[in-house]
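In structure tokens, the next block holds one chain alone, the form predicted on its own.
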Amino acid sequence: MLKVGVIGATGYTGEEVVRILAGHKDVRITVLQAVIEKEEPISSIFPSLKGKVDLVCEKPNTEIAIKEADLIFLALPHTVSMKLAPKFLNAGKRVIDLSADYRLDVKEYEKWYGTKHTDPANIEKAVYGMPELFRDKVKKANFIANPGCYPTSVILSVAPLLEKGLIHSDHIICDSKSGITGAGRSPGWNLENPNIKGNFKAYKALKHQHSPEMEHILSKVSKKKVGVAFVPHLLPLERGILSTIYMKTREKLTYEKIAKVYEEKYKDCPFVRIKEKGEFPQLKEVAFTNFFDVGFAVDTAGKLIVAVAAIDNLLKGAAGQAVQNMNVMYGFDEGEGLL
């Protein structure tokens, strides 16, 4: 039985990690920690966990976590994980980090997150945790940089076509919409907020910090520099991401050829679902699941592909993918706790 700790257990993603692990047959949760005023059972904080996980959520203490757990999930804000990850790694623990602290090289990280990276040595050791693309590396990893939510929806949509050299890599346009939980828990940040309720808006157009993550990983896949024009939007919904991606082809392509590329790439991926011709994903079909759904269309000239992808931002975009990575790392059934 794998002993697991969750640091940052009271955030949206931390709560989801705990909930998933509560039903995992190969795991025992031994440590729950978070920045809280009072130490109390996690089931008192999240009543839905009552009778499932009643372990006390404690204030952060790395020594206790190192002693009591073999694998640590860091469900922490960006810029915080890099202070704790090296302590666990140096103690021989395996770590899955759900923040952005280890997804980019030092220069790009400091540019986009506006702070000095204090643990550059471990950036090179971190494996980008997307099993559909990097399964062999995830299997051997001691340290996982769990992907961002927007990048998951975009990268999985684009990678099969880039890998085959079927689309132009210099100008991929991504139009994404996310529910409010993508911003984390914040006072007043709810569906009754007048800036959210009944509203729909773009933000950080061409300046979002997930843009370099998309470009970095897609460049690895294509083995050439990839340019992504990314515009995120805020939906008046709690959860879910719907991304529409526009890609110019390098040659005339048919729907059937494109479909074959996706099907071949993801044939052994239990969480990828490809829509039938003329059908496109909906958020209600992926909410509260770890699935990545994708559908696509091609124009009559065969020169423009539009892919539409849907995920749950808290699951396939964060906690679910983190547990999926754990399953692959330890040789568990990939869908355990998730299907």
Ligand SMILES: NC(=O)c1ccc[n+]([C@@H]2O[C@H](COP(=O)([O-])OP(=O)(O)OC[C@H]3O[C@@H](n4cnc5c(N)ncnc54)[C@H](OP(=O)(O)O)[C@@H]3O)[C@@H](O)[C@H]2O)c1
Contents of the next structure:
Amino acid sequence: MLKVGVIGATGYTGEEVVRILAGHKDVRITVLQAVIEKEEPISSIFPSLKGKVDLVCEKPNTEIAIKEADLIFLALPHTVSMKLAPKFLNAGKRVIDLSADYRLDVKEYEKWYGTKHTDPANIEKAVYGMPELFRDKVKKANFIANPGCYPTSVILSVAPLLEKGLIHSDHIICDSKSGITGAGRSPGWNLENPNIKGNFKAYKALKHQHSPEMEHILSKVSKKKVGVAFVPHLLPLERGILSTIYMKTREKLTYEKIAKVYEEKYKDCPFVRIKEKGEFPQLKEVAFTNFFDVGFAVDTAGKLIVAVAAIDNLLKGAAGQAVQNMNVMYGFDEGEGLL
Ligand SMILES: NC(=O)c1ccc[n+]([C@@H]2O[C@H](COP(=O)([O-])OP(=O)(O)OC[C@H]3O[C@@H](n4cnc5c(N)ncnc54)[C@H](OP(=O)(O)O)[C@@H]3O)[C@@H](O)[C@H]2O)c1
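Next up, the form predicted together with this ligand. The previous block was the form predicted on its own.
After this comes the whole thing, all chains and molecules, with the earlier chain placed first.
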């Protein structure tokens, strides 16, 4: 049995990681930690876990985590993970980090997150944890930088067409809509909040910190400089991300040709579902699942493709993908605990 620890267990993503691992046949949860007033069973903090996980959630203590666990999930705010990850890696532990601290190169990170990176040496060692595109690297990884939620929905939609050189790489337009859990758990940030209730708004247009992550990874995939114009929107919903991506083709393309490219690329991927012609994903169909659903259309001239993708930001966008990476790292069934 693999011994696993979750640091940041009381957050939105930490709670989901604990919930999934509780039903995973190959692992045992041995460490739960978070910044808490009183140490108590996690099932007292999340009653839905009663009878599944009754382990005490402790205050942060790296020594105990190193002693008790083989693999550590860091479900922490960015800038916090980079303080803890090197301690676990230096102790020979394997780490899956859900924050953004190791997804970008140091220059991009400091520019977009506005803070000095305190552990640049481990950025190179981190593998971008998207099994659909980098499964072989994930298999051998000791350290995973788990992708962001918006980037997961966009990168999986665009990569197959970019890889085949079928679309222009300099002008990919993307608008995404996310539920409120995308911003983490904080007091007053709920559906009754007057800024959220009955409201729908764009924010950080062309200035969101997930844009460089999309460009960084898509440039790696296509071996060309990629430009993404990204506009996020906030939905008055708990969870889910729906991304609509507009791509200009480099040649006249038919629906059938595009469908073949997606099917070929994702044929061995248990969590990718491609919609039938004329059908598009819905948030209700991916909520509480680790699925990435995609549908697309092409204009009559075969010059413009619109892809629509849906994921659950807390699962395929975070905790589910993190456990999927663990399954690939340890040779467990890729769908274990997730299907
Ligand atoms: N939410 C999403 O949809 C999503 C998707 C992809 C990636 N992510 C990333 O995943 C990370 C976690 O996100 P989240 O939404 O779960 O955030 P969150 O709800 O704010 O949870 C953060 C957790 O970290 C704990 N924490 C903070 N500082 C700590 C420290 N020094 N030591 C130990 N625990 C500490 C917090 O404890 P207290 O609450 O008790 O302070 C809380 O349990 C973030 O980096 C986020 O960007 C989130």
